[in-house]
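Next up: a single chain in structure tokens, the form predicted alone.
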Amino acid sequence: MIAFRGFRKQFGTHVAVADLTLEIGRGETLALLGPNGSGKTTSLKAAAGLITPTAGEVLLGEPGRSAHAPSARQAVSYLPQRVTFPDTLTGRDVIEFYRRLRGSPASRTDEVLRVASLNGAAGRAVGTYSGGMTQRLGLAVAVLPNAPVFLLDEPTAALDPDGLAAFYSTVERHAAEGRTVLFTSHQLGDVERLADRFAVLVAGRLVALLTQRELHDSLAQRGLMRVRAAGHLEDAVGRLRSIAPDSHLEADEIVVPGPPSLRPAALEALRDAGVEIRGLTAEEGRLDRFYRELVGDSA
């Protein structure tokens, strides 16, 4: 549904994006996350017909479209980072705009604004809105034509915990009903909670590309035990390195390296080398490590 094909986009001199080749299908989500100056908004406006590829191609739809074609943007919904409304249109009033612009029909109004959940604001001025209820106004403006491609750059950053609620369900629905979501994000939940999958931009260039399982099996290699124990600890950690290779010494502390699979054998091992085991702590491996290894000095 969309394709990133040799994707690059430069602004002057400066390299936003360099050749990103990226497929995302039918009814999948996929976060796209990196450092500020990625590339990642360059490569939402690209994907929503907003900017031309300086080279390379992005497609939308099957058969896919040039995304600067006009039935491609008919088949879009585009959330930007930053949202703004006229201040003394009503919410309503906002969303009875972009209804007609986009051809929905009445009954959608009433539905969105559901999705907004705007806590019966609907009737005011936008210029007395929070932040976040501009956001949610947002968001209910994006999922209103039911297109069958959603970009949301930054859908989630001034959300309060209803809101998050509200964007969490909109999203895992649309997924269901076969559209394909595009979001980038800087809030690592969100990517555990929704995305099928997850890209990493770093300098405008893709350095990870990963599903749930892989990411699943990365963090569990990033899995550690501690073993506070009592012996002849140097010994036990020379003998446990046959199983976990990355074991070593922390003061009274045997640290084992690796997934929760290799856990009972290296207890085994220690207790055969004669070590007195006198508590033990695990610690899985944590999605916001993963991800500063993956983008080094540019977080």
Given for the second form:
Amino acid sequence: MIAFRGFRKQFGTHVAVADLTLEIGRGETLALLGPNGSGKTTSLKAAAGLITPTAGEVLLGEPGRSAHAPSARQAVSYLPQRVTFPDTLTGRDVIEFYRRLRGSPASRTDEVLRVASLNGAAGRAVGTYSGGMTQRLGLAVAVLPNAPVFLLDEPTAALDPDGLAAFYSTVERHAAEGRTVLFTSHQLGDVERLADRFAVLVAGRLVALLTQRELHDSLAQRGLMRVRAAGHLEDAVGRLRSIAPDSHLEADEIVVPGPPSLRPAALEALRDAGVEIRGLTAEEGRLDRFYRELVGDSA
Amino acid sequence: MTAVSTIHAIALCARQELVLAYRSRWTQTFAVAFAVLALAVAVSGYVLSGGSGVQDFSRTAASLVQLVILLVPLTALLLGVLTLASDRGNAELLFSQPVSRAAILLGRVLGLYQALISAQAIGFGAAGLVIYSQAGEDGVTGFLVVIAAAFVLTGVCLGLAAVIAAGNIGRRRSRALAVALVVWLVLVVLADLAALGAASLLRSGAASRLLITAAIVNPVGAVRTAALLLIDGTAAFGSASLALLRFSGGPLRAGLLLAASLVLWLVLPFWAASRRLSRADI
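Right, the form predicted alone is done, so what does the form predicted in complex with its partner chain look like?
Time for the whole complex; same chain goes first.
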């Protein structure tokens, strides 16, 4: 549905995105992560036809057509990072304009205004809206055309908890209907909840591309168990290394890195080594730490 | 999901821009200011010549040409740039729609054009009603010519504003406004001064050719000359306009030359703006 093929974008001498090759299939939700200035927005804008690649191409739909062609954008709905509307238009004016521009039926206006839940403010001038209300209105515009491809640039940045809930349910419904969603976010909660896959960009380069399953495995690998124990701890750690090679001793605690599935066998090995177990805690791998590990010093 | 036709998209964008312009205090202020100034021109001419009341249409028309030449390019350039150089978040959403950038630009320019000429029509209309009630309908054709000249000049300057706005994407709007002011200053003041200054240094033939070129090439000069030609106001002609009249061999040929220049000025800036916009990263 969306294909970046050797996509490169350069602004003067600054390379915003370097040779990005990435395909997002029908019905897939992919989160694009990375520190500020890593090329996330540039990539999304290229898919929305707003930016011309310096090299390579960005294709939309099946068969793929250049995202720069207006006809290809019929398949796309894009929500910019900081969406704005003319101050003197009302929320309803905005929806009506975009509804007509996309050729959507008249009944869609009230449907998407419900999605935006503007608390009766649809008839008020947009200039009086808060940042969150404007973002909700932008989301309403994005869901208007029922387009097969959804491009969302930091969609949850300005949303309150109610707006966030509305956003999650909207994206989940769209994904369940087989639409393709590509979004950027700094909220790792969005990624865990919504994404089937996630890609990490650092300084314009793709440094990681993982499925949700691979992410869980990676996080599991990054979990650890701390066992407070008494006895010949150094001998016990030595025996433990045949099961968990990175096990080590920290004061009176034995630290056992690895997935939860490893832990029963590790405890059994400690008991066999004659160690008295006085307490234990388990820490699961955290997405924020994993993310920092991937982006390194750029975060 | 249905694709809308390009014509429909242009009409939608035009309608949207018209609504925005009508709600804009700038357009409303412009309509009121234009009416007040047009009336002031009608009254002041008579008062200054020792009379009292209001000038008739023919005298008012010749004076109004100067007002149009000064005010219309300024407002069309500034309001055009203010409108067409959108906020980034608005432009990103609008240009990601399945409509060509040229169609969106054309729609917006047409909507704004309609709003500005409506504001001018209100201004001229108010002045016209007062003049008609006080001085009768004598010379009304000249008055209509001035209105037409204002409409043409509005179109030309909106095209130039579109070029400036298309080159300003991703930059501050204040920069585009500054460029618009410079363009206005060049078209309305500096171009004529430069042509006259250069002509004074040249021999008669070359000076005439330079002045003729200046009268045709500068759209503001072309509108002024054409308007004065049509309302038979050659007495108010400057040296460039007189040189054009001599060179072309009569008012008809001079008029055709000026019309050709203005048609190009109406088409070329929009073409350049849509070309610039279609290549821009938004």
